[in-house]
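First, one chain by itself in structure tokens, the form predicted alone.
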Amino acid sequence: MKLYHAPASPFVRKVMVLLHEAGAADRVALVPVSGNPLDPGTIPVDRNPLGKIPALEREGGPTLYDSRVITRYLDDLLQAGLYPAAPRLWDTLVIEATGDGIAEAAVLMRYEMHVRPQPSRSPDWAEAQWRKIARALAALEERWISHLSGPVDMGQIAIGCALGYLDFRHADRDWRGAHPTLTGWFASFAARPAMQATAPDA
């Protein structure tokens, strides 16, 4: 299998954390790519027409894309157990969607203020994305700590990767200030070997 990959992407990181947690990082070849909404660059649009990563090329079937599709596929293939049985599954999926939503809003902020040409940039639009993130962080602090503190699953991985991306690209926002319990959880989760091995550095 081949994973079209950029280490700064929180969505790519989700897939990589799953592979490390499953002890299967060596089963997927990484193909470095780069691009953005204005210029897909080397992202394989012939395999993912949406021009996004991650994309997983596999034998015997079409390329998979969208991180949640890829993680479900790999979890099943590797029998990783990161999607638990119902009823816990539904909470896991909601938390994963929350993490992905935080990451998406944070990436859109990055694109707005660093990729879009200067005359077209909208700080108000970027702030609207941050408000989504703030609401999601508040929900995690208030409702989901007990789940996050349970057995490791893809919900936790998605939140860990999203919070890592906030540190990486939006450290000036100090998301920790109003979320002490989530901060404590993340400090522990970020120390996992799979998180350490996949931390972006550029």
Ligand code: BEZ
The other form holds:
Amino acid sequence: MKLYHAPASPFVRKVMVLLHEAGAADRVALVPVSGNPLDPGTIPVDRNPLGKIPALEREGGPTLYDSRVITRYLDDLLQAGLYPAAPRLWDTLVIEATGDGIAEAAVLMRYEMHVRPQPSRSPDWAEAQWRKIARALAALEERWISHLSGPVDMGQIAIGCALGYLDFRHADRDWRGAHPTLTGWFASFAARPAMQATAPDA
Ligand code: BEZ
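Can you swap the form predicted alone for the form predicted together with ligand BEZ?
Entire complex below, previous chain first.
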């Protein structure tokens, strides 16, 4: 299998953390690519017409995207057990969607303020993305710490990768300030070998 990969992407990182947690990082060849919403660059649009990563090329079937499809596929293939049985599954999926939503808003902020040409940038639009993130962080702090503290699953991995991306690209925002319990959870989750092995370079 080939994974179209960029280490800074929190969505690629979710896939990589799953592979490390499953002890299967060597099952996938990494293909480095780069691109952005203005230019897909080297992202293979013949494999993913949306011009996004991660995309997983495999034998015997079409290339898989997006990250949630890939993680469901790999979890099933590797019997990794990172999606629990229902009813716990529904909480896992909501938490994964919350992590992906935080990451998506944070990546869009990055594109808005660093990729979009200067005269068209909208700080107001970027602030609206941050408000989404702030609401999601508050929901995690108030409602989901008990689940996050349970057996490792894809919900936790998505939140870990999203918070890692906030540290990587939005360190000036101090997401920890109003979220002491989530801060403590992340300190311990980020120490997992799978998270350490996949941290983006500064
Ligand atoms: C970044 O450099 O922040 C980035 C790179 C690839 C995908 C998403 C974000």
